[in-house]
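Taking the form predicted on its own, here's one chain by itself in structure tokens.
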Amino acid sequence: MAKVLVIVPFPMDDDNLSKRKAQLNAVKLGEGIEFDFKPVRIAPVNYVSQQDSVLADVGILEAGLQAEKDGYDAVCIDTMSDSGMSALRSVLDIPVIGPGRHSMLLALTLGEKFSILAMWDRWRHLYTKTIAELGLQHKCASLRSAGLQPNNQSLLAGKEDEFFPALYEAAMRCIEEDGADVIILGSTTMHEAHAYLAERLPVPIINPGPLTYRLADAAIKLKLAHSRISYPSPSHVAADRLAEMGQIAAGL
């Protein structure tokens, strides 16, 4: 049985964690693989500044540092920011997959230009960073926000009647005004809107969280992982210091 660790980028209770686990319903992987969802202990309130990005990297690194020793065969990161992905790749030999860059690369196998559909403008810096790293500025038709306040705990629950049509309207502007032929959901917190949008939009729309589960399954079966040339191992893994930081953050 292959095991995949999904790192959830915020501390949360079991009820809110179940809303993250619901992403598994969007992809059928069959028998032989299981997924464990683990919230981080160190995290910002939201991902709206460079300070937040540093905290996110540290928190996800701390949460996934022992994944290989704990018997996991791959790690998925449950945030479009890909926070902690590079750091974890430097210390783990198993595949570490972030949805941000992989969604963009998949989009270019489905069309010529993609747009990222976000909840609000304050996430924009997360996407521009990855787009710049991949050199895909000329392939990104737009970054559009629906102007909605996200909730990283309860997600879209109870707001479907307001949020889903607003997201649809913004997505159609990406297509009709910006020239996108593929849409990417800008956050895994938006996964509950995917089915609604996929039924109504005239172009493919990528659901980033389930995509990472499929890619993890493929990487495990193909025995592939990241390159050590691109992600060299550190001279010393700061496991003890990170664990202490996690205990302090959790109030232990």
The other form holds:
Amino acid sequence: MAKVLVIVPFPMDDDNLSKRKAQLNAVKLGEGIEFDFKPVRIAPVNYVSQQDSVLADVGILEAGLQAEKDGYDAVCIDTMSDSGMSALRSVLDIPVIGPGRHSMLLALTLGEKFSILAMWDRWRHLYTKTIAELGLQHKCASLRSAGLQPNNQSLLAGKEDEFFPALYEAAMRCIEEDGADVIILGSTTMHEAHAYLAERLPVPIINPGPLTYRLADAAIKLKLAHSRISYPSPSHVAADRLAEMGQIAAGL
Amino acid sequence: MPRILLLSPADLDLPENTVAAGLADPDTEIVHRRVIYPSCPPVGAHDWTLADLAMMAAGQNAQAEGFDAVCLADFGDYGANALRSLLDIPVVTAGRASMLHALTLGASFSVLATERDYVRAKKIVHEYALDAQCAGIRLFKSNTDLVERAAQAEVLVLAGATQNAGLEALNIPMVDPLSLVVKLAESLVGLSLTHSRRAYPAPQMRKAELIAAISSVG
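May I ask for the structure of the form predicted together with the partner chain now, the form predicted on its own having been displayed?
Every component of the complex follows; first up is the chain already shown.
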């Protein structure tokens, strides 16, 4: 049985964690693979500034550092920011799948240009960072948001009537005004809107969290992980220090 | 149960069970068909045009035949765009998918190609706008000095018949396009995803009969 660790980028209770786990229902998975969802201990309150990005990187690194020793075969990161992905790749030999990078590259197998549909504009920096790293600015038709305040704990629950049509309208503008061939949901926290949008939009829409589960499975079967040249190992892994940081954060 | 039609170029002479055991999901069925190109090896535009036609003809009825996805094993992606315009099911192609997937593993990639695919590889790298991310296209003739040159790559994409180039000792990820397209096809089926009709609009009138007729010449 292959085991995958899904790192959830905020501390949360079991109820809210189950909303994250519900992403597994959106994809048919092969046999012989199971997913454990683990919230981080170190996190910002949300992802709207560079401060938040640093905290997210540290928190996800801390949460995944022991994944290989704990017997996991791959790690998925449950945030489109791909926070902590590079840091974890530098210390782990198992595949580490970030939904941001993977969904943009997969989108380019489905069309020539993609747009990213976000809840609000304050997530823009998450996408521009990855797009710049990939050097694919010319393949991004647009970054658009529906101007909605997200909630990373309760997700979209109770707000479907207001949020789903607003997301649909923004997505249609990506297609009709910006020329997107493919839409990418700008956050794994938006997965509850995927089925609604997929039924109505005239182009494919990528649900990034479930995509990472399939790609983790593919990476395990293909025995294909990241390049050590792209992600060189540190001279020393600060495992004790990071664990202590996690304990301190959990106690605050 | 996903049914995948795998189309491979006959000149590569891939074995019937070319997908490694255990790679595909247990309930996946792979039907492998070899496609004969009228002008082979496909080293220039004349050959490529005819290869496009051959692949299009071989895959145009895949959906009607009950397949859930088509995989094109040729790194040159011949007929890929045409098949996407004709089919609603995913068409996963070795060249495009493997180079984009390489960028999930590293910041840049190199392609290792034989003379068969060398010029075509250059063309599709440019067409997919991956010039900046492609560190180089290496011509595989023999292992002489290849290991040293290939070792400079962050990720190596093994085009065509270079999978057995003996580079296993290199500690870099090597993307085998054939294995990859099968896993990606399963993934797309599992996610109910396919290509965009904005990028690949359907023809106003299909010419299945004409395609079948002219591709059977010879």
